[in-house]
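In the block that follows, a single chain appears as structure tokens, in the form predicted on its own.
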Amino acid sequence: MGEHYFASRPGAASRLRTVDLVLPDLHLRLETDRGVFSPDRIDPGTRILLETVPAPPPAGALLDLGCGYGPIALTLARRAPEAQVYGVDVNERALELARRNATAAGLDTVRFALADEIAPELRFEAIWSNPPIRIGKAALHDLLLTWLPRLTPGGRAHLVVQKHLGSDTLQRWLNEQGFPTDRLASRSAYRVLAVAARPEPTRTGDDTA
């Protein structure tokens, strides 16, 4: 069985290569390697996400959850140059590639880090993610329940998921967890889900008793 891209320290021998991310508003040449997600091309789900989501908030903190070698985070940074962009992943080889790609693109204010290196009090105006569905449903749910509550009031996450890997089931589950979720786009068996922050609880009466 091949090694999973969500290993923290991939054992596969390094074999560097480059891929091009070409969108109407940007062109990034990105270094990739064995042992990371989609090393041979920009994953179709990632491309569909980047081609369909609305523009990110122009300021504040933005998050790429499961950043890999950085295509989503660097697109966020290019589209919102005044924002502070973070990319998190468990794969240390991917994080190092993402840092190099950021520097090469002149976007080295983006911070790529392990999850526990991000301050727990930090809140995000937007989260974009091609989430690691293959880690399993329980682990995926834990991941989303860790990060989605960190959306600011009015914040929004955009997730891209293949239909046959459970996008419709995930949409229902997110709604059940209190995150209002709609399908933003559907293309080539992928769904782009727009996930709103949980509504603030309504306070009634006097809480000072």
Ligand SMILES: C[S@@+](CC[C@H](N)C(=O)[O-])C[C@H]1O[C@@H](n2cnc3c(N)ncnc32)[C@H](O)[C@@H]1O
Given for the second form:
Amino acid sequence: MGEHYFASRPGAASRLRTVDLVLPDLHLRLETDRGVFSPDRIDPGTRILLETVPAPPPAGALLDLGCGYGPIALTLARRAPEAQVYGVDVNERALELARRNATAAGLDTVRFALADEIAPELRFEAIWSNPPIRIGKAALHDLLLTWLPRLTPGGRAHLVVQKHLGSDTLQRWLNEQGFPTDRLASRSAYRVLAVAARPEPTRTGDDTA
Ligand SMILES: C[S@@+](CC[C@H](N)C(=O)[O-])C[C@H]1O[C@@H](n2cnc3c(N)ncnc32)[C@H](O)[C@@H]1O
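Right, the form predicted on its own is done, so what does the form predicted together with the ligand look like?
Expanding to the full complex; the earlier chain stays at the top.
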């Protein structure tokens, strides 16, 4: 079996290639390599996410969680040029490709980084992700419980998940965790989930007593 795509330092010898991300509003040529997710084509789930999610908030901080070589983060940056876009990943080869792809696209302000390089107090207006389902349910839940609480009040996350990899179960679990979650789109075998920030607990009692 091949090496999984979420190794921090993939061992596979480099073999660079390019893929084209063509959407109605943009065209990006992206460099990819062995040892990263979907190196030979834009993943169909990623494409569906980028085709179905409404425009991101125009300003503030936006996050691509599990950015790979950068297709989602760079699309966010094109669609919201005033926003500060972040992409995080564990795969350093993917992060290096994403940085090079940002430079080639003239989108150098996008910050591609490991999770612990992002200031912990930073809050995101939107999180877009094709999440790493293959890391297993417990690790995925930990990952989502690390980042979703960092949505601003009123912020929204959009996640694309294959139905047979558990999109319905994930939707249910997110609701149980207090993140109101709806299915935004359903196309081929993919579901796009819209996840709202957890409502702030309402204050009760009288502080003046
Ligand atoms: C399904 S891929 C999506 C990649 C890219 N966004 C795309 O659309 O092509 C999920 C990504 O999550 C990354 N990943 C795995 N575990 C992670 C973690 N704990 N924190 C951040 N990213 C992680 C993987 O390395 C992989 O690049």
